[in-house]
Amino acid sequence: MLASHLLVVLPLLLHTHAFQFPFRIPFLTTQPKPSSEPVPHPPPRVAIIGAGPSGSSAAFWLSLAKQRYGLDDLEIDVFEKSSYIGGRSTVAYPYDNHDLPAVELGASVFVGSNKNLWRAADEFNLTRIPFKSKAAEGFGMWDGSNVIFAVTSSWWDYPKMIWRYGFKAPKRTDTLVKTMIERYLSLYSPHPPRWDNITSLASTLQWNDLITQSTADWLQSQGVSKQFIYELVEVAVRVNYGQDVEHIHALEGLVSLAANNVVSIKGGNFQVFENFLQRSGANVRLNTNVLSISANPSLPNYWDVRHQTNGGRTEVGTYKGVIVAFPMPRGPGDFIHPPPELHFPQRDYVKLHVTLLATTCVSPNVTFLARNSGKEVASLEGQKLPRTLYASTLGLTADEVEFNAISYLTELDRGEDAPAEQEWIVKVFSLREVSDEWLRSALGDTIGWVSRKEWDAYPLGTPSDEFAPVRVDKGLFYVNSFENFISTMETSTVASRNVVDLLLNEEFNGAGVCRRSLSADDRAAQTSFKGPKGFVFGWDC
């Protein structure tokens, strides 16, 4: 039942600098040359433009397709204009310190039902660690003033669950996530669907209601509480996506409440992107920004990227295919010549501010609760707070909510370094920039170490039945329309898979991630191969 599960995995809901490369990266030089002659079209390449896990994981699918199809002249160029790979998946260390434990600052977990990270940890020996935190010894729904909801990981959570919230609405969100499941892993089956669009995707999964609708109008409608929705539901789509369920579109919701077996990888999860890219064969620029993609006048179905190093000089790639593996939240503007005929609807991404640090307080404390609350400090004195806070916004302005989430992760042992008494990693999620007076204010002065990181870390999940074009042109696709849809580090994965497969389908004679045609006995014999997670499409095949 959704109600004693959520107590189990509702505080791994939170938890969704610079490193040396373990291998080489070979640098482009090539230009084109002007001459009068016949411009001979150049060796078969395709530019990526994105090292997150969208561009990485696109670099690997096209080097499968390469070795099952022998494409052994096609070239693989990645440009990234950070100076890692990852994106938003990237870590920090607690005082700068490479010899303590990563914490992740970006995207930090994936699930059991995220067989494409599943099985690249497999692949690449990566360690998966479930994921914990002191959460699981206890959390509190906060209103703005006061602990409106707490469980102590007692016998009694649950019965006081039930006692809120009733058996239906646990029950009811139950079964619709599962469905929602269910529906979702037709993806990495043998015969996924393709799609050049979200929205003739979502109808295929039968996700037209979900996205057209906001998560509390689509519960509401399937005969879940209001009180259910705005309390549980509204933490788990805030912390996950920093929205509220008024504003976010029912398949997001749905996802916030899939967490299932949740992991994340030991020393990061970068480190699958890394991989990826490593394993892929593809040539790697970092600190290259790509300047603008134009159709080359000389070669029909061929582009030009344009792109500056990171020494300041100018160059210019020719490309039989183009992924833009990055967000274009304002649509393409002049970044793409001729300007695209499809349309680009405008989604701005939720500015996320994470904080990390490192303090000696055990819990937030006493005086910061009951700051807003009227309440005496001494008549909260002796109580036993949660070490994890969830921000419950029913009846709250914006700048009423102060954070989305505080959460204690794990203890700290810095060895020699250590303070007396025990040290812990918390971490704060919001929507504005948290003053050092106000961490002070929930943790007194006993903070030793502060990391801030501001994200642009999801897509505005508004109803709505508009996305921007994954084909936006011959040869040229738009992974990243897919984050408006589901954004998590295993659906990009997904997304640059079927880009791919298009882009192969397309410009290299009906290929793809995996032949499309196939003999019987071939057939038989790829879709009865059992990984260790099952079948998985791209990887067995």
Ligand SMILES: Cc1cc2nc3c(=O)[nH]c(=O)nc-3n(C[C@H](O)[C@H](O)[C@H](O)COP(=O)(O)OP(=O)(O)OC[C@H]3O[C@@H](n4cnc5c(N)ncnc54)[C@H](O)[C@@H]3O)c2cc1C
Second form
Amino acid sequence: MLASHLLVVLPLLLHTHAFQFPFRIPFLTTQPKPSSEPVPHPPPRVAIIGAGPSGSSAAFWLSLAKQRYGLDDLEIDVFEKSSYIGGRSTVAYPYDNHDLPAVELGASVFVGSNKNLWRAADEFNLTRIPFKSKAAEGFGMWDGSNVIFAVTSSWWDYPKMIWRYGFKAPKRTDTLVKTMIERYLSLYSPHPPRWDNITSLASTLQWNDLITQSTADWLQSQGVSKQFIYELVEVAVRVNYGQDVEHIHALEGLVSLAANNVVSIKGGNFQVFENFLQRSGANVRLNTNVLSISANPSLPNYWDVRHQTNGGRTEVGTYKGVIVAFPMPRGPGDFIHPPPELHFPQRDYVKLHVTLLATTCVSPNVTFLARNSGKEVASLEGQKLPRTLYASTLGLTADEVEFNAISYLTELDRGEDAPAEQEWIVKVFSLREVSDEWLRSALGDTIGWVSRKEWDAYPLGTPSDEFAPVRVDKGLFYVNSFENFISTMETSTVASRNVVDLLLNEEFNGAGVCRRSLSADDRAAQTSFKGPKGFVFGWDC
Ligand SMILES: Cc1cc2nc3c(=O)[nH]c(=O)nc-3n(C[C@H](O)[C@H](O)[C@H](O)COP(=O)(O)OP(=O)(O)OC[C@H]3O[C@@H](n4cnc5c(N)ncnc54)[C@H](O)[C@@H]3O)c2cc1C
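Can I get the form predicted in complex with the ligand as well, since the one above is the form predicted on its own?
First the chain shown before, then all remaining chains and molecules of the complex.
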């Protein structure tokens, strides 16, 4: 049971319903619009900066509101500095061969309680595949020198888990996770809260304790045993957020443990975000770096967005609303003029190294992993380790942790090019780059392909009730303030829905993603659609 809990984010309910998109699709305009010097009355336009989960979903929510409110003139421009859509949701192809199945290089899974992504997969005819890493066949916990605990998927090993952790700690933790999810699901209800700062949302959801205490302290205060927290919860938090239970707040700790119905999209999760943009009718400008946002000098409440195209040309567009949909860990600095009056607490991002590789080694090399244990090599030879290893590293400094996880993801079949032995795709998460030599020591001379990526992965979840503002100024909003609360693909789409709601309400005559001030009859009509498996605010109104 717990093995399935070790692999990521928020759980939820399923959903399916056919949905109509009467959108025009001027997708991926290749020619940038002519530079718009400030003009007396520019058409109503919204700029979205960033085409990851936050920005792409913001465009989608705006397009739904356009349709619902008849905001026909409203134009949406999405600026993306890289050459692709999806941000931290992107894939790599083994041996760089696009005929082989894609492997997630960034955000890899979502869960049942992620109603927007679940619904999007249904609406866009994308195939959800259950996430089955080889961890389901067992895993080991490594403390820097020894494998301290290992289980297989055999029923025989469940008593081993219970012997080590007892019944109470897993059961209590499960209840705490379920309570968190129940409250979280209110964000999809017909009357979800609208928030312009995260602290007020935390109060509404009664999560003040969760955000101001570390995972370790809070779980102990709830009666969960120390051993369970420092071993199993630690592993989940490390795999999901690259941090440890003493330094990450309890909300993200619980999110790491909420892993019912773990899935990914066949071919890559990024397709959800491509679909959001495609169906939004937005003008998407790839390879376009936004340099700054400044208040228009002659038009009150309009913003100038200065951006640089691929060819190095700098242009300026004037917008009634601007949505910043990428992280600013150290605040806006010179990016926003005049500098916002509201405080942006500094929240650095975890530098995470993701190493994908193909190997014929059947499991990590036990003598390599036990080299610091003082054990005789002879006593280890012939021992087999589980294919997936997680670091449970109490007492080690970040520098001493060699890896957070080594996961065997799937078998690789390269057809005629395949080696004689079975080949595997393995993913290593580490806080430092793992060298070729390190990989060879851990897996032998069996590695046929390696791909490395260093991410600014997720914010440090330092316990605090201070968050960057959601509404930065009139018409100017910041989606990623939500990431210090919870950082997932799904919550990016929830945060962007809220931002779009605020922006429309403020700048477009009280509009919103769904109508809010309705007569009882209108409301009954708008909330009558339940879909086969439940109402999802924004998709349904
Ligand atoms: C290794 C890894 C594993 C993860 N695993 C999971 C997981 O399993 N499940 C999950 O739900 N989440 C996971 N996450 C977290 C998830 O990826 C993020 O929460 C999510 O991508 C945030 O979306 P975003 O759109 O806010 O930011 P991003 O995805 O970072 O997108 C921001 C976009 O803005 C662009 N941009 C930045 N600056 C500018 C500029 N000046 N001008 C124009 N464009 C700009 C960037 O190029 C980028 O495309 C993982 C992240 C990493 C790195």
